[in-house]
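What follows is one chain in structure tokens, specifically the form predicted on its own.
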Amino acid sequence: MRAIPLPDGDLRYAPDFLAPAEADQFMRHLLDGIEWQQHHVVIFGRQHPAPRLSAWYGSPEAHYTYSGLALEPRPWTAPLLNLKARLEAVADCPFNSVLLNQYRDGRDSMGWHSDDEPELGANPTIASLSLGQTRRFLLRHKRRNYPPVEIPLGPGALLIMRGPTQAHWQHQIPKTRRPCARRLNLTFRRIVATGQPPTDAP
């Protein structure tokens, strides 16, 4: 993996951390295997379906919040504890949880947001996988004009984001309007009882 320049911030990329027989093998296992749902995420206090399908999966104890949505794990799969343990082993940290997220065209996309839930603890490590549709990622910082980030992430794609990164920055998946096929992300994360910082513990 690659680190990428980020001040107050702290990225690793691998742009081909799976081959790509090997994205497209998961791919289809994932759309396959994954209960998929359409949240409701509140945005300015009004509920709106959310443009993506989503699923959360994990440890039983994994409980997350965000926008509005407390979402109880599904138990792991084999094709996630696979990935789990890979990613586990490049990242240097243990997870507990993943979220799915799959942009069905170019409507679908994630607005801007940092992932600094409370459960996550501080300085949370999320490491990022992309199967199929090349997408761009965008960063941009909260308080500072630094110039904005984007990084293509394509298919079997790996982005570590760790450190002081989701406290100084938002990122974003934007719409488009070029023909666009199908994205699965899937962003490994730790859940951590609420103000305590993560463990080593797996």
Ligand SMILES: O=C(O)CCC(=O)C(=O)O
Given for the second form:
Amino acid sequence: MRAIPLPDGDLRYAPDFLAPAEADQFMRHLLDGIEWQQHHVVIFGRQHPAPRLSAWYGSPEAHYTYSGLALEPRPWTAPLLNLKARLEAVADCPFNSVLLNQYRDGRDSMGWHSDDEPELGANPTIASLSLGQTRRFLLRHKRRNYPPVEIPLGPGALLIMRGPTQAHWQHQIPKTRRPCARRLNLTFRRIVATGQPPTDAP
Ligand SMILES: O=C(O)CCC(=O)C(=O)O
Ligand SMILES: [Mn+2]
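For comparison with the form predicted on its own, produce the structure of the form predicted in complex with this ligand.
After this comes the whole thing, all chains and molecules, with the earlier chain placed first.
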């Protein structure tokens, strides 16, 4: 793991965390073995299909709320548990859930955001593993005019975001017009607080 210098942040990067053959094998396992879903995003009050497929796996206590919905994770699978143990060892952080995203081609993407849901607590450690097509991962500071940071995330690459990174930076996977094969990304997370939908009970 090497550190990528980032003011107000803490980034670690291992471009070859998984060997190519192993990265291929996980990719095939996950394409078949994960229940991929079409999630929706709300833009200006209207629901739109997200430009990617997603899935949420983890331990039963790791539920969180999203647009007022309480989401229950699906139970861990063997390949996910294998990756979880290895990422916990390098990130030095216990994870209880993983968000998987599948970018089918260059039109699939993820817009600017921070992983700063209250359920993740302050200064969360997020371990992001990429498989398949290399895509550009961009970071921009929320308040300062620092140059944006670009990291190519190829098959088997691990990126760990820690400390104040989510408080100060946003990230995205932009669309591309270049020919672009499928990519998977897994972000292992630790849900610390149980997000409950608001109630008006006293
Ligand atoms: O696909 C990626 O590399 C980023 C995914 C991401 O930012 C997220 O799941 O929150
Ligand atoms: Mn994110």
